[in-house]
Each structure stands twice: as C-alpha cells, then as structure tokens.
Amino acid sequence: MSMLSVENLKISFKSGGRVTEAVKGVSFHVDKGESVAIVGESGSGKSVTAMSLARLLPRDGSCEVSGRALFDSEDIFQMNPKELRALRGGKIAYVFQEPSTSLNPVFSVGEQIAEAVRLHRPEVKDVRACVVEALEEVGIRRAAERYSAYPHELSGGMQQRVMIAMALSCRPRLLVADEPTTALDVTIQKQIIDLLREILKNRGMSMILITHNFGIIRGLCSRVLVMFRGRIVESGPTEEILYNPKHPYTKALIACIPRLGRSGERLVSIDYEKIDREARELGYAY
C-alpha cells in the first residue's frame, strides 16, 4: 500500500463571480522511500496540488477542493484541527522556493527551528543541541554560532539550507520541495540538489519535488508526473520520460532544456496550438 495516495483531486478558485479550475481530477501515489517529481510550467497546477496535501490552501470559500488524499490510509481532507497540526511538519514537511519570505525576519533561525522541534518532538530534552545537529546535517558551518543569526545575515543558499534543516528537524516521512532551487544561482542549485539526494539516501524518506526544470530531476527522482493545464498528461520512470517521452507537451518541455555545446542555437519556444493538435491526433483527452 502506498504511503500517500491522491485520488481524483480537483481544485478550483472563485474570484469576481468566476470559477477557475486549477486542478482537474489528478490521481497519483508516493511509496515509502520514493522520490517523485511533478514537472510543468508555472500555472500548470503543481504547487496548489502540493499545498492541498496538508490543507494549506485558503479556507475562506474562495477555494474548493474535492477528491481524497490518503496518508497511511487516513484522508487528509477529513482530518480535524488536532490531526492536521500533527500532520503538518511532523509527517509532511515543506520546503518552498523563496526562503527569504518563509523565514520570520524578527527571530533567529535557531529559534525558528526550535519552535518546530518543541511542537512535534516533545521528547527532545536539549532542543538547542537538536537544532545545531540539524544545521550541521545540511552543511552549515559553525552551526552553533549560526543558531543566533537572523535570516538577513545569511545568503540565499544558507537560508534554503535553514529551511531544509527546519523541515527535517521534526523527522517527517514525506518532504515536499516546491521549486527549492528557483531563487538560487546555478552553483548553489547543484549544492542544494546534492544535499537533498544525500539526505534522502541516509534517511530513507519520501519526497515530492515540484519543478519546471527537467534538468534537476535526473539522479534525484525515480518517477516523474508531467502536469499540463491542471492534469497529469504523462507519468513514468524518470529515464523513460527523459529519453522516450510520449506526450507532445513532455517533448516540448524537454526540447526547452539548454544543452552544452549548442550555444549557437535558439532556445525552443513551446507551441501550444501544435501540442493540442498532436495530442488530439494521438488520442489524448483534455
């Protein structure tokens, strides 16, 4: 049985009397110890799908969510507030793409991680030592000193490492990384991806990686889900998707990846009319 099973997930937003369908009947699963990438352009429905897994979407009537999301056979959408508090951070943890907006500027990074530890791991006696250990695990040097640092005193890469430390400090079973390298330069991107790969290997935990970049998933994720206009249009093992894509949209995304040694060529733009035409010819339903 899968650790996480999402069944016929639909998400819509209401604004100004209009209803916009962001996710249109998505189903997928994540097994224990598995890393799954959800790939697609901005607006394809990736992030709202991920946020729905811990019920982080607005609950003011502007957003409607239906379907089921089963975590260890328990439906997240039916959980009460107490169960949700235990789930968020304790079982499913998030790392978002903008660490500078995720961290509170008026508290030290150590205290922010400590707050999560106190909430989800009450058995921990020495919280400070636990936080320092978490910072060391993500490669932050002089971790004991960094405990007292404020977010603005750290670089973007260091802030993202703090966010990963915060997510991992509560020993979650599933890590959801939503575009964790987007705001970072290429060198730091590689460091963060290498860090995630090492942590997943050492802990045997599961991960959902949300990204628009096919270039970062090889060697990190075993399976890929390709989202287009709120639907999963293709899924399969990473190597199969990268080297033998079937759906026209997947082919178009892969064709957009810059390649070394081809500096004289123009980057390929996605032709949506062509994608729609070819998808219909191949029998894909929209």
Contents of the next structure:
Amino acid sequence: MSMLSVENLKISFKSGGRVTEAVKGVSFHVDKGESVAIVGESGSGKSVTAMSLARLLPRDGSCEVSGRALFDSEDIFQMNPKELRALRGGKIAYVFQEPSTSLNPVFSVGEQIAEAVRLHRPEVKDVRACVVEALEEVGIRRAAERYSAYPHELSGGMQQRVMIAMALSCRPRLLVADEPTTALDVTIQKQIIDLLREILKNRGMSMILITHNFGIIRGLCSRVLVMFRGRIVESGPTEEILYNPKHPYTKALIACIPRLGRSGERLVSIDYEKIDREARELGYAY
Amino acid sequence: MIRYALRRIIFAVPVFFIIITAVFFMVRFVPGGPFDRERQLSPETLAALNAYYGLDDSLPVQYVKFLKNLSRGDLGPSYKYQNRSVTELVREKAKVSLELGGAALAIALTVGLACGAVSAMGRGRLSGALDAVSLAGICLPAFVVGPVLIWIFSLKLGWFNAMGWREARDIVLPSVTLALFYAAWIAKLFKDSEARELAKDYSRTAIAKGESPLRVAAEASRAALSPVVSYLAPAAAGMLTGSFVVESIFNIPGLGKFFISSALDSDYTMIMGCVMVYAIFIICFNILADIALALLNPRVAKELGVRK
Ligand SMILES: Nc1ncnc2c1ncn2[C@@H]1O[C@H](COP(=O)(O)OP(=O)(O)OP(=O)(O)O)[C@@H](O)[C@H]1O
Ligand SMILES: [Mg+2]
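Return one more block: the form predicted in complex with the partner chain, after the form predicted alone shown previously.
Complete assembly follows, chain above in first position.
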C-alpha cells in the first residue's frame, strides 16, 4: 500500500459559464521515502494537481475536484476541516515557487516558522530553539539572529531556505515542492537542490517535485511523471525516461534540455502538431 | 520609537506656527470686520470697540500681541460673546465635540472593522449584502440619516429626545449619525484590503501550514489595516473636532457649529481658537498614524527610520 495514492483525479475550473478541464483523470502513487518528479510544460496541470492534495484550490465553487487521493488509506477529499488542518503542514508540507511573496512580509521569519511548530507539535516546549534548529538545518548561518529578520531583509535563496525550514519544521511525511528553484538564479538553484537531496536522505521523507526542467531531477527523484495537457502521458524510473522516452512529447521535452559545454543554449520549440500525429500513430488516446 | 515620536513632535511645532500665522492674516484680509453685523453702530462706537480690542493697531503689531498672549495660553476675548474668553469658550465646546466624536469614533471603528472583516472572509450573499449596506452608508448624507433616526427613534418609538444635549442618552442618535459614514468607509477600505491580502501567496502559505481561517485572516489583517490607519488620521480629527451638520440637526453646542458661525461673524480670536484645536488634532493624529503604520509594517518602519 502506497503512502499516497491518487486515483482518477479530475480538476476543472468554472469561470463565466466556461469550464476548463485542467486535469483530466490522473492516477499515480508515491511510496514512503520515495521522491517523484512531475514534469511538464506550463499549463499542463502540475500545480493544480499538487494543490489538490491538501485542498488548497479555491473553495468558492469555481473549482471542482473529483477522484480519490488516499493518504495512509484516508481519502483527503473526504476530510473535514479539522482533519484537513492536521494534514496541511503536519503530514503534507508545501514549498512554493515564489519565496518572496510566499512569506508574510510583516512577521519575522522566525515567528512564521514558530506558528507552524505551535500548530503541529504542541509537545515542543521551547519553540524558539526548535525554530533556530530548523533554520540551521537548511544551512542558514547565524540562525538565532536571523530568527527576527523580516522576509525583505533576506535574499531569494535565503527566503526559499526559510520556506523549506518551515515545511520541515513539522516533520511532514510528504514534501510537495512546486518549482522551488524557478525564481532563483542558477547557482542558488543548485544549492537548493543539493539541500533538498540531503534532507530527503537524512529524513527518509517522501517528495513530489514539480518542475519543467528535466535537468534538475537526475539524482534527486527516482521516478518521473510526465504531464501533458492535464494527463500523465508517461511515467517510470528517471533514468529510463531520460534515456529511453516513449511518448513523443517526452522526447520533445528531453530534446529541450540544454547540455553543458555547448556554445549557447539550444532552444528547441515544441512542434505540437507533430507530437499529436506521432502520438496517434503510436496509439496514445486523448 | 520614542525618539521617532519626539522628532516628529519637534518638527510639528513650526508647522503649527505656519498654520496659525497663515490663518491669522487670512481672516483679516477677508472683507468685513467683527462688528459689521451689529446694527446701527455709530462710527464713534465702532472706533471705540476697535480700539478696545486692539483692532486699530497695524497687523504686525496685532500679530506680535497675539503671539505674546498665546504664550500665556490666552487667546483673547471673543468679539461676539461679550465677557467670555476664547480659551474658556473653546474648551467648553470642544468638550462636547470630543464626547460626541469619541463615541462616534468608537462606533465607526468597531462596526466598520467588524463588517469589513466579515465581508472579506465570507463569500457570496452575506458579503454582497454587507458591501451594499456599506455603499449605502457612504452615500447617505448625515442630513438625511439624522432626521430619519429622529423620526424613528424619538418621534415614533420615543426612546430618545429629538434634539438637545442635556441627558446622557442624548449622545446616542447624533453619534450614530456621525459614525455611519465613517463606519461605512472603514468597512469598505478594510474589506478591500483584507480581500487583497487574503488572495496573496503568503495567505496560501498560511493555509498550507494548517492554520484556521480565522488565524489566516488575522495574520493578513496586519498588512490590511494600513490603509485604514492612514484614513483614520484625518477621519478621527474630523469626528473629534465636531461636525457642523450633525451638531445643527441635533442642536448640540459643539465646536463644529461654533467654528462656522465664528467664521461668518469674523470673530477673529474665536476663529484662531478653533483653527488651533483642529490643527493640533490633525497633526497629532498624523503622527500617531505614522507610528501605528510603523508598528504594523517593519518595512515602513525602516523607511521612516524608526528603531524599536
Ligand atoms: N484558479 C484558477 N482558476 C482558473 N483556472 C485555473 C486556476 N488555476 C489554474 N488554472 C488553469 O489550470 C491549468 C493548469 O494550471 P497549472 O497551474 O496546474 O499549470 P502548471 O503545469 O503548474 O504550469 P506552470 O508550469 O506554468 O506552473 C491552466 O490551464 C490554468 O489556466
Ligand atoms: Mg505551476
């Protein structure tokens, strides 16, 4: 039995009488200690899939979710508000793409992490010490001092480390990282990826990493799900997908990876007509 | 923080003097004098009156005299109300306006913030209904609301006196009338900014952390309160220094009505007294608002050079 198992997930948005199907029946699973990547281009439904796992999508009726998402055999979509609050942060924690806007600008970063600890680990006596420890764990130096820093006083990389510290502070079973490095510059990206890798190794935690960059998942995720237009078109072990992609869309994505040592980045534009034609020939159903 | 407040107060002193100096000269350049409206004054009597009140001196001399008296806390005699000093009159009227305005401010803040919060957090019908009510509150002028309240609560139900300022309960209808507009504005301001903050990424982070909706709203409100605080500085000063319309409807002896009549009467000393009260309130509330903004938002604190 997998820790998380998603079955036939469908997500659609209603706006002004028009219905957009963002996710059209997706099934996947994540095992304990496993790290899975969801790859796909912009708009393919990666983020909404991830958000639905803690019911973070709009609850004003504009968004409809169906299917099942079993976490430890409990259906997340059937949980009551109290169970959901225990799940969010406590069992599934998130790191978002934009660290600069994802932190509350008027509270110190320490306070923001402390709030998470107070919510999910009431047994912790010295919350401050616990927060400082969490900050140290993500490689923030002079953590005790940084406790009272405000988000705008930190660099983007530091802010993302704070977000990671906040996510980890409550010992979640699953970390969902939605393009955690996209907003950062390249050298910082590498540091954050290395940090995630180390944490996963030390904690035995599971992770869902969302990216549209095949390059960063090698050595970080053991399995890959390729999403295209609201569907998972291909999935399998990372190495296998990288070296032996089956679906034409996956091939096109891999062709887009910029190789090191090449002069200039080769930007391949994706030819969707060709992909559609080839996919039909290969018998993939849309 | 204390150093910042002191610095602001020190800078406010010259501003205050510029205001009163400008007003001092401006009222005297306006055609008409304090005794024009008295009927049938012989030229000799007028000259004697002007001489008695020092109005025949040159303007600079009058100004110096005014400052000298001011330094002793003496604003001079009223030209209109014989035998009463301006200081005494202003104090008496300001007390009434402060009571009325204080009550109105309390009502406007509680009702406005509560409605704004509910409207921002709620959705659909409740939120829409509250928005409509606050829009109505903004649009309805006091000279409509006041008479309607009088008609319902004093004429029909007989709960309150229709007007006057004698019993404790006389404060209820006028303070509600005065508060309505401000409450509606505060509700709208707070709702809009709270809804903006709740839509931001950091509120999603708070939800993803497992916080309750109330807690998420409370954390968002710290940033959302800033526009309300900025609005409150002039609004509170306006409420506390009295409203001409409300005081007229309910026949209340407050500063607002007094200010207008003193201007119409060219009662120079009285105008100065009223202007000073108003200027002091405006200046103080602006300082308080800036301090509050700095306390709410560390970024503003940094810009203002406030250190905790
Ligand atoms: N709140 C929303 N209201 C309406 N439509 C939405 C909403 N959020 C997402 N969508 C739609 O759902 C689809 C999938 O969006 P999603 O954010 O999951 O894409 P993504 O794969 O994460 O892309 P990116 O790489 O740009 O982050 C998009 O077509 C988008 O327009
Ligand atoms: Mg996304």
